[in-house]
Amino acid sequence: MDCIFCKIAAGEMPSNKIYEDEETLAFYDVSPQAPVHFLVIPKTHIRGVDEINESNSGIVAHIYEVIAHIARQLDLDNGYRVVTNCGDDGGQTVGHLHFHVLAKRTLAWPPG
């Protein structure tokens, strides 16, 4: 598979991590669109929300509990915004299920 984010996850490509526990990683983006901005992925292979099922849709909900633990211990308590996009017209460049955590600006809405 040619996954960036599997690769991520295998170790295989670095990232600035902040967090990881057996199913899911942290790490800053890249390319951050805020002075807080990381993703959480799952390790296991989920190409986007569309192919969250019954058997799968755990990671989700343990997803947002890391979210809140690293929300936490980023002192980000005057709040942040979780996104994740699924699919092209929605805006998803990476085929993985990631989420992005901004933080440390007001952030408008509809985003630009």
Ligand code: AMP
Second form
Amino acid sequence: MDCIFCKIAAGEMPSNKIYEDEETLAFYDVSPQAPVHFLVIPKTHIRGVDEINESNSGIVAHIYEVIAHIARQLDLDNGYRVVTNCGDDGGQTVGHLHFHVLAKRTLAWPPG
Ligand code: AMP
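Now show me the form predicted in complex with the ligand; what you just gave was the form predicted alone.
Full complex below, order starting with the chain above.
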């Protein structure tokens, strides 16, 4: 499968890694939309939120634990936003489930 995030998870493509465990990887986004912008992905290929089901949803809870852990490490005390785009209308451009974490600037709401 030609998936760039699978390649990053497998170490076949470089990334600016922040955190890794057996199930997840976190790395900085190459095109940051905030002073702090990183992605957290499952190492297993899941296309997006539209492929989450009762057999794989446990990884989502774990990813949120990872996000909270990294946020504490990076001192994101003033808050942050977690975003997951899904499908074309959601603006998803990489078809491997990922959670954007944006911080260190005030973010508009609604996002537009
Ligand atoms: P989305 O558009 O929600 O699917 O988000 C995909 C994100 O992946 C975008 O913010 C891209 O900037 C980012 N991205 C694409 N390729 C890489 C890469 N090789 N390393 C880090 N981030 C990437």
